[in-house]
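Single chain ahead, by itself, as structure tokens, in the form predicted alone.
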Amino acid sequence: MNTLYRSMLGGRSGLIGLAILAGLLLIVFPLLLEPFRLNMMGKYLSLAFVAIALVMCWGYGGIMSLGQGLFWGLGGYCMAAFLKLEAARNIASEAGTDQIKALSTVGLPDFMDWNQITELPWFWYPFKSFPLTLALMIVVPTVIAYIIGTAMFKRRVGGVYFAIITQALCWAMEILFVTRQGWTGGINGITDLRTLLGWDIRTPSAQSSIYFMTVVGILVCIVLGRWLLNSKFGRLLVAVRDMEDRVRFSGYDVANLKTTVFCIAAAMSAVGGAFFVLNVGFMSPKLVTIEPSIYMVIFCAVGGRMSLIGAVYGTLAVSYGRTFFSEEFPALWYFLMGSVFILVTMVFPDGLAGAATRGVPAAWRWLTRNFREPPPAPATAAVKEAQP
């Protein structure tokens, strides 16, 4: 039990950090933020799944992936496909007039009808089932990550070359989604998502519930990530990152280790993409391209690439900074955001988590040293003689 406690929760300090994060997300934010801002926090937290995945992939495994938005977007598109088909079924059930039937093909997503597609493509059929959608949401990104990882790591492609390749794959996926507009919605993406299993996800109460579901998913990913990183698998990842050749000479299959963590990171990212669709109500190919993937790496770097909890704080800080600067300084916000990022990485090279790890104990020692009661003064010689 003690071993499980240390591996999954990180011991006493890890449990305290997780409890503070849970209290902030589950109690403080819902009490202080209005529904619109709380929904924005849910959107930010859906991006934090990728930051957590990058801590495992980049921080511990040394695999710099600049295309993690690819897997995040695939998970989002899978969820959006299910919601779109459900919306099309709802329209079909409400199509009681000849006018509605004349304007659209009943039961078919609207963008397919606009592109003169009269029959649902075969690869859309699994998204009629919610359990199959959940399975594909994990399986599709994981399989693609396995193919990429096997092809690259077996040939010992790494470092900046791997980063550029993953970035190019993001760009290729965006082009695919944009050009196949009859299948994917094109540049507009998949929009007008209304219900999930008959539950209207556009209402304030539904958005609040989805926020709490997103928080629970984040906490589960943190606990799962800690369990993996505190196991032998995690220690091997660190060894591969620092001394890959020595691990290989010791008899371990380095390519399989890298592929495994890359697949785990892809699956975690895909879950975040699905939660994003539920929080926001649409999915666009612009969210799968290179720029969002770069931001996801920034989330991890600012929070601390060796801290799962720090990745969440980094995502919230950078995302809120983007929103604040774009609202207050629309003409300068890119420069301000870049300046803040440069400043943070220069002052806190280990991210916010590293600053907290060093700063909190130092502040505690200073407080205890300056504010504790002084020891009693030693008795003088005259007092000692007066004592019986």
Given for the second form:
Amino acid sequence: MNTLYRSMLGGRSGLIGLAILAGLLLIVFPLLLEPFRLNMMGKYLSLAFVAIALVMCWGYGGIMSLGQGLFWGLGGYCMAAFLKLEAARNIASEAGTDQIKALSTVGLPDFMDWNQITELPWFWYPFKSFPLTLALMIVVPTVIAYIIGTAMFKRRVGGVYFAIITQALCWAMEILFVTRQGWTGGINGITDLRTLLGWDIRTPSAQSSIYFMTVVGILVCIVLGRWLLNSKFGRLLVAVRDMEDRVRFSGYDVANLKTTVFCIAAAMSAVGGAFFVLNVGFMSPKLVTIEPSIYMVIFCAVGGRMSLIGAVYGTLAVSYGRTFFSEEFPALWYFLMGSVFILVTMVFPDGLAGAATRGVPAAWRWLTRNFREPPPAPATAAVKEAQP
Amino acid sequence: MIYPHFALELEELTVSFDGFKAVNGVTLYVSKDELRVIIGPNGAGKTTLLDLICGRTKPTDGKITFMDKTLTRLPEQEIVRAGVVRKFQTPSIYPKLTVFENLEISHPKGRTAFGAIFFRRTSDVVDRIHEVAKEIYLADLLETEAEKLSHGQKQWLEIGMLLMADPQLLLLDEPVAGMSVREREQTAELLRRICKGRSAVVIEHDMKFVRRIADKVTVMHQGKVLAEGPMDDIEKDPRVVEVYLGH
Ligand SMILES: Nc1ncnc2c1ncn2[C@@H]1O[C@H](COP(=O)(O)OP(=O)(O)O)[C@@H](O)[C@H]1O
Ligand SMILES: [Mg+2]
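With the form predicted alone in hand, show me what the form predicted in complex with the partner chain looks like.
Let us now look at the entire complex, which starts with that chain.
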């Protein structure tokens, strides 16, 4: 029990950090934000899953993936496929409506029908079942991460080369999903998702429930991440990051360690993608490509690449900034983002988390020094006198 | 005829980097319990020889056997698991981890990813860490971050990390480089102590240090073995004086 408290919740200071985050997400935001903004937060939070995953994979393990959108997107597409089939079945049962008259093959997703596909492709079948969908949502990205990891890390591909390869893969996936219109919905993605097991996900009350589910998902990921990082595995990741050869010559299979953390990060990112689909009701290839993947790394860097909780704040801060600036000063945004990234990597490598863990105590000392009663000099004198 | 039983056997070992033979037909036998020192001018191929034994570089030709097990084509971690450990020329430690954690990671328990996730810091692991820390003069610094150690202490820490696995063969590349005179003496003592019941191959330049620790010395020059024998004979060998000791 005591060890679990320390390893999963990070002891007292870890628990305080987690409680503050939980309070903010579960109480403050729902009370203060109007439904539209709260839903936006849910959308941002579904990206925070990737930022948390990157803390483990990049911050600790030193594996910079610039293609994490690939896994996030796969998770999202799995969930979207399930919802789309359910939507198609619902439409099929509403005989006589305009929507059904426009279709030539009833019961198929609309985009398949538009692409002259008359039968459901075989790989869509598993998405008829919800448990299978949930399983595939995790398994597919994990297996792909495993293949990439084994192929790259066994060959000692790392650093910038690995980052570029993940980016290329991400781009390849976008092209694949855009061009295979009949299978994936093409450039528009999978849209018009309505119900999850009969529950209308578009109503305000459903939206707020989904927001809370997303928050719970985030908190679970943080606790899980802490447990992993506080184990010997977590220390090994740091060791691999800083001195890979030493780990190898201590008898470890470094490629295997790297592949494992890359797979865990992929699975976690995929869960985020699925929550995204539930929050917004669609999935699109534009969301899985290079630019969003780079944003994910920025979220992580701004939050502090060694802090799981920081990753969430980083995601919220940058995403909010992006929305705000692109509404108000769209031209400025890219310059601002670029400068923030440079500043964070050069001056504040520990990001917001570093600022909080160092800045807050420093500010506190400064405050207490300047606004408290006169210096405690007499007190020490008294102590000295008291001692024989 | 009785063949002596060797722990490490290198036969006609050769590696060629784009035609340049950094190690060229080296044959070398190290007995169990022996501390062998390799000396030679810079670029002689000493580091490369250790790289070959520990699997960092794959030989173009030749054979490496340790305790009757062929290591020649094994992956690095398998060679370590066969009992062969390596210390690098520049101290390779984990700067952001404490001395304790550095040693803990080097413990052979929990060597797979899942083994590491479910690894528990049991009392036998902790005891072993304290034992090794005492041996390497770092018992009072267990909670210190490794990057804060002095250069000499980092060298010791790396030796300690090797000891955690209770290896059969130690490969040490210039273990006293950058150490003070006092630290050199402590290291010589440390090496004599830890090499009991093990074999060791040590690369070193400091002749005083070599004389203190070596059972036998091998001189390398241009990728080849130039001479081999007890230190006293080596020092008198005119070829060795010519290429190395004369400087
Ligand atoms: N990976 C490599 N590729 C090409 N040349 C190498 C490589 N490793 C070592 N060498 C060369 O092999 C020679 C022997 O190097 P090394 O074993 O480091 O010498 P020593 O440790 O005896 O000073 C040097 O000339 C070095 O430049
Ligand atoms: Mg060398």
